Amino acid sequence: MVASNKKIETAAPTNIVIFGVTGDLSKRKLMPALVRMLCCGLVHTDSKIIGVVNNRTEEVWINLVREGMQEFSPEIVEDESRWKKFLARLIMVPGDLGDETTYQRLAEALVELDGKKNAMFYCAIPPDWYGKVTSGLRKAGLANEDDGYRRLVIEKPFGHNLESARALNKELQSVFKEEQIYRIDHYLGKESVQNLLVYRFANSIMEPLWNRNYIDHIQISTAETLGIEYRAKYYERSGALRDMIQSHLMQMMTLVAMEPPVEFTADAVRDEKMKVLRAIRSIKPEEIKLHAVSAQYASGTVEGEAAKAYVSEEFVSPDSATETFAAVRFYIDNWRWEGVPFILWSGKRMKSKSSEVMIRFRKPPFNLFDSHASAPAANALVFRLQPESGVVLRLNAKKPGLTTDNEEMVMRAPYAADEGEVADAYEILMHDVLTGDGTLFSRADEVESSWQIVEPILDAWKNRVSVERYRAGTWDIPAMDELTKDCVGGWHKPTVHK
């Protein structure tokens, strides 16, 4: 497996410290990613993986790691030589994250590698613990970089609203410098998302069309067939707007809408993304019903199987008004995008699974074939992130035979012929942390700006007692048809071609 299409930089030997190493994220994503990275040279062979473990012996922890590998990377466990090499890199530090002595033990456990004690601290823990961990690291002297670099990785959510996001940033920045903090968003680690920048800025035919003169609107979406699974307690506090739109989809919108950066460096790219966020038109309280949609899945059938309603899920209140579908219509008030709607939407228990960016082009003011039985559809360019990652171009062509009637022709260019060539997002992002590349990570001002943009909607929705329902396994959300009624082609419902 390869790491990325960008130039691969060799990472320095590092102590990779994982808080929450016995948790689900570590088992499913982090450990398997680190194994693959070690195998293909993205992690220096002298690096150590240090797990902070509470109430378990080292033997129990190693068995947990092995069980996770058997489930998510069985090829490693089956290869005894590779498994032993991986085991040799594991170090356990016992202790509770709330106990200051744990961090002293951690400081003692850091291994000097090539004369330095470089360390990456990965917080695979609930956000409520970020402050406690950073405080413990500070008191143990583990935030300063006198004997090697120190980098802190935190997972979303980055706050629950604007106030909490500001408080979290202030707390983190009181211990670490901003350039030491890596706010990880696995969506930005997807190679197909990164490829948006290449399509935009490496193809000269795109630039003349990439503006309000030719584009009618843009829809950025994530549709899932799954429900909330085991995340009910989190989802009840979050909902689709916080979980997907404020973070993942708004980040993708900035990549689609940004101007070319002066250079491909972290701050140059993030400066252009910030310009987009600053240009987003504020939504007034009285306009929210016109620009935002929320809904919740009822019972239905998904992919041939019965699906229960959200309110029937375990740990969900039977009178919950939490949205499992959310959509927002944004406008970017600058020269390039003035008047072009950006419609971001995300839903669970939808008819099909898909994540994509759809650019719908304007229809010409006059078309020779509009009077025919089948009028030409507006052209569309679709960047599909998953499944079948790649680019889809929708054009019009003549139907075969003695006729001038037309039909839509769909041209597909897969991102990779073999999905095995595409690296996992966590491999890409952790490698970037190890090499000090912050391009794909959110800066503090980005996080706060995105919360500021959606906060009026959150405030309007927080005290509601009911929410529109849609049948699981359908696109049956009338409010979405209303939201997109003046957009050419209306609501774009993704279809997947096998």
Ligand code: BG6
Given for the second form:
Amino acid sequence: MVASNKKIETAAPTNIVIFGVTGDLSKRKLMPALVRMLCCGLVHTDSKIIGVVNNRTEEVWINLVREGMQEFSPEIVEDESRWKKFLARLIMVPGDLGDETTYQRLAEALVELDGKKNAMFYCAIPPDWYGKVTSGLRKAGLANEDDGYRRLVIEKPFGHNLESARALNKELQSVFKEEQIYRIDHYLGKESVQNLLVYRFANSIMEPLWNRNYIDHIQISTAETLGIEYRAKYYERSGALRDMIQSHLMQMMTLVAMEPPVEFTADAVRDEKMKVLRAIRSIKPEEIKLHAVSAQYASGTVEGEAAKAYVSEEFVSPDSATETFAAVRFYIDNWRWEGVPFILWSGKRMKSKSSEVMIRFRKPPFNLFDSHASAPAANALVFRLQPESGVVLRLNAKKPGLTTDNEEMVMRAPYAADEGEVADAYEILMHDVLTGDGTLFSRADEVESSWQIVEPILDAWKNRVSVERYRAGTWDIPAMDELTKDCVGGWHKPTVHK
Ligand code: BG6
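Following the display of the form predicted on its own, present the structure of the form predicted together with the named molecule.
To see the whole picture, the full complex is given below, headed by that same chain.
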């Protein structure tokens, strides 16, 4: 067994190439993260940031970058010397991503840094373009690693079902080796998600309880108050099952359920996650109604503001049956988890925003203190991921006074004193790409396996013409009570822990 740790180190000087550099992801997340990484030494100061830009002059592009910075990292623009240092890192390569000569120009633009032409290619572009970009890179000789490392970063969705995910993996792997491909799931970059691993494997009190003998069930959830915002075109084809459950929540489930890996390295961790996915019981078409729930938000009031119905959002079809809430109850057929329901659920326009992993323990086998009070509640351990992160433990304690009546005592341990201490997911993940650590990225087999697991549900929901509704800003989804009726405590609505 090898003890290993995540290293915070300055990566080798790299050409950081961004496709889609004028888009929203780049403006909101990538550029601000890169600036902070440069400032704190996580990106080597000799590194270059190369934007592939179509139909814009360099001046227009730089102005766009400046405007984005003004909005998301104003401290950089306001400090003239920092802005100039950042500006000196930027290089523009003009060209259309569909045109092969763009990649030739890109190859010529790669700067030799410390004798190498290391490059990270970040695809902040719609997935339909991944194939074009990888083939352009291949033809320009930019996938081989003769004169420096070459790493490709792609964002979800990795396909929209098993077949398309397989095709995408095949396409990418025909150009890059699997170790060169980094599939970003930004949930795995959240510090609080990684903290799950530390809680599990750095505390010896967890392991003896972490199994079917003590745990009644587990709920892994993400509730959002936002609607679909400007993403109707994507969301109409996606829905909550694809958007959140197949990706973020199933990834979290694998971290919660996996066996201790032999070391904290990419393949050791991913091998354990894969074993969990392989052990998930498949859901037969005739059982889908029993194990999965879907619903769509109707109009309502969210955090005091009127919210329109999903079907009234711009670009959404008025008779759309796309789900904005989805839940699935999984079972993991192995020695540790046999019979323990894992309920994964996620919804938009819910009553409050929260992401949590809730471990509900079994009830005490016998109630010794059954006097006037109600029976002691089953204990719960909640890993709160956001908005604030930390751990909550619910225990039973004696009420002060002469009786032995009990009441629930809630112990809260916040994770970081303030938000500023927590690194942004994109900083963590880009640093990992630059240092070549794939632990927090999804491997091809994981992606395919999770599609395979949800595929029967996708098929069953594909052609339906209607879907249950819930009022925006509420938890009014009766089917969730039915889904969790055999679980101690039922459907766990996160606000209870605030
Ligand atoms: C994205 C989904 O992957 O994650 C969005 O496509 C969702 O629909 C988002 O809103 C949630 O991420 P976070 O970090 O805000 O919880």
